[in-house]
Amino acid sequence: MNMWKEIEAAPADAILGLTEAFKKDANPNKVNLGVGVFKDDNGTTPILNCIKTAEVKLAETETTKGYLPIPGSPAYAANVQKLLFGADSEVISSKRAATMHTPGGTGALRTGGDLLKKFNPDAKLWVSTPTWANHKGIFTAAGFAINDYPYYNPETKDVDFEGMLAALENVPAGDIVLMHVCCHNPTGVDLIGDQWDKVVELAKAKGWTPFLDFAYQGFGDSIEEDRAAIEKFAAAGIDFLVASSFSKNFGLYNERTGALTIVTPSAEETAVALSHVKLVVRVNYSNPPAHGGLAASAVLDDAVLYEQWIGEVAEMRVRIKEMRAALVDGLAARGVKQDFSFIKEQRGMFSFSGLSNDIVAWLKENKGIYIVNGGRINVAGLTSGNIDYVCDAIAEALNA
């Protein structure tokens, strides 16, 4: 019996499949603006200097490769919580949060999904329109029916906040609402302070569970400012979850270093939640990978390395903003009539560029420029070496 003979091959991932096609492209000028990784001005995903120093220290002092506990290192969990809530947060002092070291942010999302499905099997999960391409796949695999709530207004190039609020008003108690904390992927547009206040009030009043995806802390305004929404949810005294990642802000992409943090109204409830999420992890991956978490903790525990890390995150953030400006100004200088100035106002690595799928296909076929359908651009893929080529190509496509 040939198990796979009559089975069709699965379609390539919308984003990772684009990278596979990019690698096969023989065009010497090709540019990958699809995959969501930070690139420096040489087009390289760098190892942060603070991480290199921390890894040297680990190599010199590490004495075992034994398993970590199911939740991971307690020191790692403590450092994650300090970044999420602030070192002096009441959430930490009252022990209302429990943190699991997970295989990346994706692992955190799936672990949280499995936990929620176990105790609320009839709940639906709500995602923004649009959202990260993998969100629906992760939570569908966890068994959830997926609903959408309005988020992006293509006319104003901003958040459709009134539409979003109206939809969230009607989310049933017990359902789960997935939200991006900052640097929304794929649009690059975020809620602002008083808007988050209204969302928190609504979650508390309606009884649905917020699940916050926090993959880009430090890429918006700063490490502290980017966590403002999480602090608001924490102050509300409600149940919520946070999936966070050190892929971007520590450059630990291939170490798969993430965390799931569960927050409840009391230490007693948090202890119960922790006991059950341990069971979810045990039958999934048993124990987290150690190295990335150890390296991140080594940085966060060392005052000198911590300051170096803050500086390196700032450098990445500034480079992304500079590339946003270079793209907007470059297109304007080439006589493109369409207004792209909104790209400067977006935050984080991604931009909903406004380029149509026809333009995206033309750029790929004729110029070797790879962009995800829908026009999402990874701005960090732009460099001083390719920005003129990209601007020339987009201008040619739009002015044709």
Second form
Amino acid sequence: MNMWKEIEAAPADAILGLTEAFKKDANPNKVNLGVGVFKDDNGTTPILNCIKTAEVKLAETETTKGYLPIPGSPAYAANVQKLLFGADSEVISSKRAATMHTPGGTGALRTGGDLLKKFNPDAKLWVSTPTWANHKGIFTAAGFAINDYPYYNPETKDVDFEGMLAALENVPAGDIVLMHVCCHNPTGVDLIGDQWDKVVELAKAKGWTPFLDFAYQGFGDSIEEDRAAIEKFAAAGIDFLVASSFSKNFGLYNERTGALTIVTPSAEETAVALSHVKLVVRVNYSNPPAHGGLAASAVLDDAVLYEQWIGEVAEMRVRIKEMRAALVDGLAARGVKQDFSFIKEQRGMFSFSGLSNDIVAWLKENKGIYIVNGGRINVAGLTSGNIDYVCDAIAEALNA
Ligand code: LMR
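Next block: the form predicted in complex with (2S)-2-hydroxybutanedioic acid (LMR), after the form predicted on its own:
After this comes the whole thing, all chains and molecules, with the earlier chain placed first.
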């Protein structure tokens, strides 16, 4: 018996598969607006200057490549917690949080999923409609049945907050609700102000467990403002988890640098959770890869590099906002009737453009422009070199 002979090939990944197709495309004008990777105006994904400096320092001072502990370096965990909660947070002083250094945000989500499945095998996992293409896959692989709650209203181009709350009212105790802390992927629309308070109240009253995906800290407004929701969950004194990714805000994509933070009402419960998540990690990847975490930590530990990092995150944020405006204005200037002005208000890397899957397919076939199905555009992939080509192509597709 040949093992693979009768087996059908799997479909390409909805996001990373586009990059594979893009690389093979011979069109000299091709543009990859699929995967969420920051590009500067030259179309390259830079290594942040603060990281470069930290890496040089590391190379000079590192004395060993010995294993990290199962949760990773304690210094990294402490730095992650400062980013999540603020240095003076009660969560930190009362030791209510445990942080694991994980291989990227995906590793954090899967580790958390495996942990929760162990102790709550009948729980369902709730995701927003829509959500990041990989969320359902990760939690299905961890054994969860997936349910959806309303999130994006295509009519208002905003959060369907009433619909979301109504659904969350009915989530049974013990179920897990996955939420995006800021810069919702793929829609770019977030909860605002006291909307988060209402969600926190519901989580507390109903007893479901929030799992917060935090991949874009700093891409919305600032490092501090973007964590506002986390501070509210922390203040509620309930169980929740946070998956952090430093792919985007530190540019550490291929270093797979993320973290899973488990918050409980007390230091005692957190210690128990930590003991169990260590077992999950040990049988998955044993202990984390060190380099990305050490580099990020070296930046966070150094006042000068930290300031440089804040500046570099702000530069990325501003460039994306500028490209949002260029896209909206470029389409309007080409006589496109549809109003795309809402794209200027969206936050983070993505624009949920409203382009149909037919238009997305047409742009790929005819123009070599790659956009995720559902119409998500990586705005950070637009540059002054390709913006006219992209606007011309979208206008041609919509006016055809
Ligand atoms: C994205 O949404 O494009 C990024 O988070 C990259 C990925 O792994 O999908």
